[in-house]
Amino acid sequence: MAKPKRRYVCSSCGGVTTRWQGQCADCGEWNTLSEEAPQTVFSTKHDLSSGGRPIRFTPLDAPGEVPKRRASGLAEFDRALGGGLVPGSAILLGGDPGIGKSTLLLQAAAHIANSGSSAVYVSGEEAAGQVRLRAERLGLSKAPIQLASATSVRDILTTLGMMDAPTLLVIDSIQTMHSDTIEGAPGTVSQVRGCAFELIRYAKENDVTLILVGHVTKDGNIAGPRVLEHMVDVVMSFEGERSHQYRILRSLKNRFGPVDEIGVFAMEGAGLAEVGNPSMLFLSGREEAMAGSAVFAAMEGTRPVLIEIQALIVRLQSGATPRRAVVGWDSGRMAMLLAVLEARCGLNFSSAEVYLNVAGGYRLADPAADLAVAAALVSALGDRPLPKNTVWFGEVSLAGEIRPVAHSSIRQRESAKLGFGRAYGPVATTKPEKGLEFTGMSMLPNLVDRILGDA
């Protein structure tokens, strides 16, 4: 006889258990759990080794052509998925509200369509006529694209099955997507990973490349279900301040090509405009050299950008407690540089304020950018600027070490093609670029000694 169990679900991780409690005993958040429609379990055991439809093997090795990329039209999108659209992917695309995600989609979608491909573009949080609106506005109203408003995958899945599969379909967005088979509000866990996985099984029983547009929580992570995560092959986020112009859309999973890769693009009044040369924009209105200001050569994926990372050092009167801000790095690694270099080079900080700011709004994750912000730090704290044409990469370890990192040709190469004449980091291991000239330092005291001197 079957009997209800009950079960709860977390909003933030997926994780199940069977009865309601503050917080999730798998990912630590507090009032994400909810129930789910109780499900109906059988005292006997169910025989599943026959009565199925058997399935067909096929040897790794065995004939047939690779899927061909399809490129999107937008360079940039393209470079941060790996190559180009794969058919039968699933993309999911995150981001704050109004960073411009519909933006870039709606972008992609009007340039395969005028390419001679069909687009179907599905929007279950604005009306048909709202994307017009901004399609005018940005100059694509003439664009083929298959339009339509609806939150039905029902629906949706019916209206596809009656035409020709399309080579792209944009999901904006899966929260606002609900089933009519399953209990439930739109967005709940529930809703939202069988939704995900209605319009994923299309996509992979018909070559069509599917986008999912989701939406972000206030930490910046993908809302719903952790597993959705794991159901589609490319997740991917757009990153940026609204206050400032430039936006990334950075892949942190890729099935198909490499991780950490980046696209750049400029928010322009006509649209998103691609930045070819992201280090220009980064660096741009750097007119003289000032102290504590430090270009530091990162790695995005296989792609260089050279950024400019600034400190300013404020002295306090005794008594007061120093304040400790950063913008665009990891502050828990900079108070560890802190500590590295009072321990290690003798210098104080502890009776000052320190402020970090990596220009642009540019949010750093590369551990070779110790060096660079060492570089900054002890140049406020002298007020001695540094060299202007000058670059910097290493790790910097807690004995003091400036230990060396990956791609260092790479990251030479790019400064030299900016004009950059020297680059400071770990000891060479690499043949210098042919222009630009490199110093190799072993220990943190060196870089102190080179940028205080006699001070």
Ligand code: TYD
Contents of the next structure:
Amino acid sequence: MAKPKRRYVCSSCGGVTTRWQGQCADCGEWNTLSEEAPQTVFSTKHDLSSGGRPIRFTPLDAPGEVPKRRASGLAEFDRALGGGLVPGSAILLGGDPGIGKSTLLLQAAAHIANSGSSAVYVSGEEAAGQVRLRAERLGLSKAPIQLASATSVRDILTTLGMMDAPTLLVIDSIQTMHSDTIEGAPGTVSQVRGCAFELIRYAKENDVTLILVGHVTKDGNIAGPRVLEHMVDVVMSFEGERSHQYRILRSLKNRFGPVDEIGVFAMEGAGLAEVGNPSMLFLSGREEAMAGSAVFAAMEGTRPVLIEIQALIVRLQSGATPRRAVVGWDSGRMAMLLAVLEARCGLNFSSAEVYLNVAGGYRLADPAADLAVAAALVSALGDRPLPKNTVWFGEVSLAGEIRPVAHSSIRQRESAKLGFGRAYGPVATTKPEKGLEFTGMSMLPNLVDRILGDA
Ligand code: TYD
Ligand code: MG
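So that was the form predicted on its own. Now I'd like the form predicted in complex with the ligand, please.
Expanding to the full complex; the earlier chain stays at the top.
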């Protein structure tokens, strides 16, 4: 028999090659290939057209069970999930180390256990004593959670098979789990995939909501194969700057609900507190108007949030290449906006360093941020503070047009509610709201004239 060939598997896309390479030929990621034990293939010519059991087809409108969602006890968590936990579903929760994943899930498990359902929390990272200490700190030591420290999927599934299926099963984390039917160390692609497969099968068969914690690589992807993201029903990421208090729970994929809802939490001394009304969080609360600062009336899912955007422009004397740095927004998008401001409005950023920061460690995803970013950049460039009580929203095209965006009336209503007196946005579609003066602008040069006006 021929010696089985070596195989190298990409931890990002799951692609397989027979030779090690620095870059994965399938997805183009660097340093993601690692050697794994060859897999046995019985026969490629195996005939699958007989010997199976017949399956039953049903019409789409067949009366069936609509999965009933269960509240996690954390309204912000439920909101990000699209209305609570779905039985028989698998959720992958990713996030930087130390961001608060274990804390969030322990709190959710405690709520479920306290409400009379059963919750199992398996930690492969911490000893049971460590989890208990955390529970004490959270004031949850009395919650009847079934807690275990284990890493063998066989042990976990055997134990679960001997008891009533829990409502919630938390596995913290999938990278620490291992299955003795698969070769390789915990955390390798085939282990992660194999363990997840077995756990998800258990969850589907027993109507258990399974939450898998997933580690995140330094560029923000969930470690392990992309395949993992395909296997689960919901992918969520827990985001925030560790130096800031605020944490955003975002769903990136959701088979049962919308993907643009977020949950907002604050990390406090006794765990994660829910932030039901996040509008004000990302404003700096300064008294003086300063050049380079603009307030963006953003939408996160169905929720309006006001966010301060800060720009700083430093003119360089020498011919050195100027730096451009962005925190909390897409740097490609900023480069585009700078190019549009140069090409369509005649401004010159070429010999200046440009820094952009979104206050509060927030990461902007709403495309309507363009206009607010442009306002901050122009204000910084001309050293002209923007009026303090104004908000901005709108998308900017490459031609320099200010394009309409969704939910403009919700944005305006929230701004008015928080005491802002004026909004600038796209001309079309926008209805003025009571208590707020609205000025529509159609082209980016309108914005520049307005800010640099009589300069
Ligand atoms: P943790 O849930 O362990 O993060 P993860 O599982 O994502 O790695 O959270 C760890 C951080 O949270 C740690 O730096 C301390 C902080 N923390 C608090 O500020 N308050 C608390 O009540 C708890 C439990 C943790
Ligand atoms: Mg943890």
